[in-house]
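Only one chain is shown below, in structure tokens, and it's the form predicted on its own.
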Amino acid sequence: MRTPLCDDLGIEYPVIAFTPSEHVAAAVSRAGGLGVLGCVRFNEAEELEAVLDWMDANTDGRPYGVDIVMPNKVPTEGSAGDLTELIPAEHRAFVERTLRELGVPELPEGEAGAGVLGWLHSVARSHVEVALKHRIALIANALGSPPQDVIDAAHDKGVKVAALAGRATHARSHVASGVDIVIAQGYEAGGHTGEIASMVLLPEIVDAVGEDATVVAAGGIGSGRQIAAALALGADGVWMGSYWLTTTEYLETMSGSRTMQDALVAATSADTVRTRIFSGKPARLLKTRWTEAWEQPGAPSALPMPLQNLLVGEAHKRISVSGDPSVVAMPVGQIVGRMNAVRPVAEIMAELVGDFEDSVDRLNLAR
């Protein structure tokens, strides 16, 4: 299961795990993969600093990475307060009315409900500055190539840069910008994702840029068989996000996780929807009464990023603590149909490796 990606990143297995949980990221790194911590949930640089200090101390000296949300072109951006004023009153009224109809209670008195500011370009830049002070091996950007100065700063520190691509043209643009690792993310994936399925997309991107950059497969991966298939299609490794949401370590970090995990464990591969209501850009979410409400006649259209996240930030927090699996607002891929139990990261990693080896043995026997 070893590929050149392992040598590039200093890892044992070519498995990169995206997660908003530092406990999951650290556990994946300790188990031989590369845990990549999603930074978007950190509103203050000091919060991220403290968590990366913890990562440094809890990864047994093994490498890890970070994931940021930063558009290539620097937007004109005011403060969060200024941006919030741009949200139409009818959108606010719809969200409040929907939460009331779904039976989602108010937050407990004194608990803040502001949106996640990590979607703002200025906040993402502070995440990069903090991360480069730590022993990260990778910076991944969820919105394509980061700005050139960010790529240059990472390379100056010996840090690899990765970017997600949903088309071969995106991959060529990333490589031209200096991106080291192209993450070919198919339509099946959770979170922000494109319109081309992995089986088609991955070989297209390998053919387009495979001689100039490392290609990693994302979307629909939750078994060693699927890792073997990704490598057979030309990838050097895999990027997995959704599969770690139902780990025991995830419960150690994220509030409301038990309710979310209950919803994911009960879901099938048909129970997701691609929509703009999470952030303003197309993202695959678990299909629930919350997503269905946005599809009803009279529901407003999603606002552009970052306004949509500022609009629904408090709603997501209220949903998270409501204890109702039927209204969960959670990005997840179609692989959710395989996420049928809450298990430790180490158990999942061992299963992935074993299943990969069995798959390769079957192929060898078939020759």
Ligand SMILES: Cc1cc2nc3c(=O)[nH]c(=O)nc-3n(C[C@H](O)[C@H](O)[C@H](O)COP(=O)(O)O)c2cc1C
Contents of the next structure:
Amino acid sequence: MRTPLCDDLGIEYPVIAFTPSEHVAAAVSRAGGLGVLGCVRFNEAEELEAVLDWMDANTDGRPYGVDIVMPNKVPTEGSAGDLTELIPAEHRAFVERTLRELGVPELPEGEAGAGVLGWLHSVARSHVEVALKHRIALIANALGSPPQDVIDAAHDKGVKVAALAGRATHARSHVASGVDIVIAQGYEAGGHTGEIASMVLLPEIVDAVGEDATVVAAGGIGSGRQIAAALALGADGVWMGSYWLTTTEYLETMSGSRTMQDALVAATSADTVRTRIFSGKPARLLKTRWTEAWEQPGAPSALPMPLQNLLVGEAHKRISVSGDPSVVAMPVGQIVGRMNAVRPVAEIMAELVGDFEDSVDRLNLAR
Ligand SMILES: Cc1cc2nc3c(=O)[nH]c(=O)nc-3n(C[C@H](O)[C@H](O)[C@H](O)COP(=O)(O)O)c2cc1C
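I've shown you the form predicted on its own. Could you give me the structure of the form predicted in complex with the named molecule?
Okay, now the whole complex, with that chain kicking things off.
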């Protein structure tokens, strides 16, 4: 399982792992892939600084990357306090009423939940500044090409730039901006996602990009067979997100995630929904009583980014503390149907490689 991407990034296998957990990211890099740490959860640059120091010390000198979120259409800037004032009272009342009806308790005294601010350009720029002082091999951006000065600053340090694309037009505009790696992300994917399935999207993007950039496949990958299929469709590697949520290392970063993992392990590929209730932009989440409540008659529409996540930030914390798997609020893709146990990253990587090799042998036999 080797492609030119392995030489470009200095990795053994063309498997890139998006994850909000530094423990997962480091384990993927140690196992021969490229761990990419999602930075959006860091509202303070100092927290990210400490975590990247830890990554430098725990990746055995192997490369890793970071993922930032700088939406093309800049959301409102401002402090959490100012932005929170823009949230209508009707929305607040709906969230409060819904949590009560779902039986989600209040937070213990002294605990508070915060919404995500990492998708404000001012905060994301602080992530870039911190990341470029560390030993990173890649900066990826969701929701558009990163601004030109971010691409230039990365290239000046020899860091590759990647961006997610849900349509061929997005891919072409990334390449025109100087992006090195286009992540073709299909509809099946967890988190923010477009409307075109991987099977159709991937060859479209490969053809649209030609020799001008490397293409990696994202959305619905959780086996070596699917990696072989992605390479057959023209990709040079894969980018996986959901599959790492049910790893033992994930629990080391997010200690309260056992309930979430139980819910994912029990879910089938039919148990996700694409909805704007997480961030204000369409994102695929686990379908639960929480997501269903937003589809009932009388429920308000989601607010635009970044207000929606500020609205539900505390609700997410309350839900995660509640320990009730039937209300989990978690981005995950349709591949959740294959996530049937909580396992260490190294075991998953070994299985991906073995299954890929079996698939290629089978295809060779069919020639
Ligand atoms: C919990 C979760 C959070 C995500 N957050 C981000 C993010 O902050 N930035 C980003 O570029 N992609 C994010 N994604 C999308 C992943 O980068 C990736 O494209 C996607 O998970 C691939 O599809 P898969 O879920 O089928 O593996 C997220 C995905 C999940 C499951």
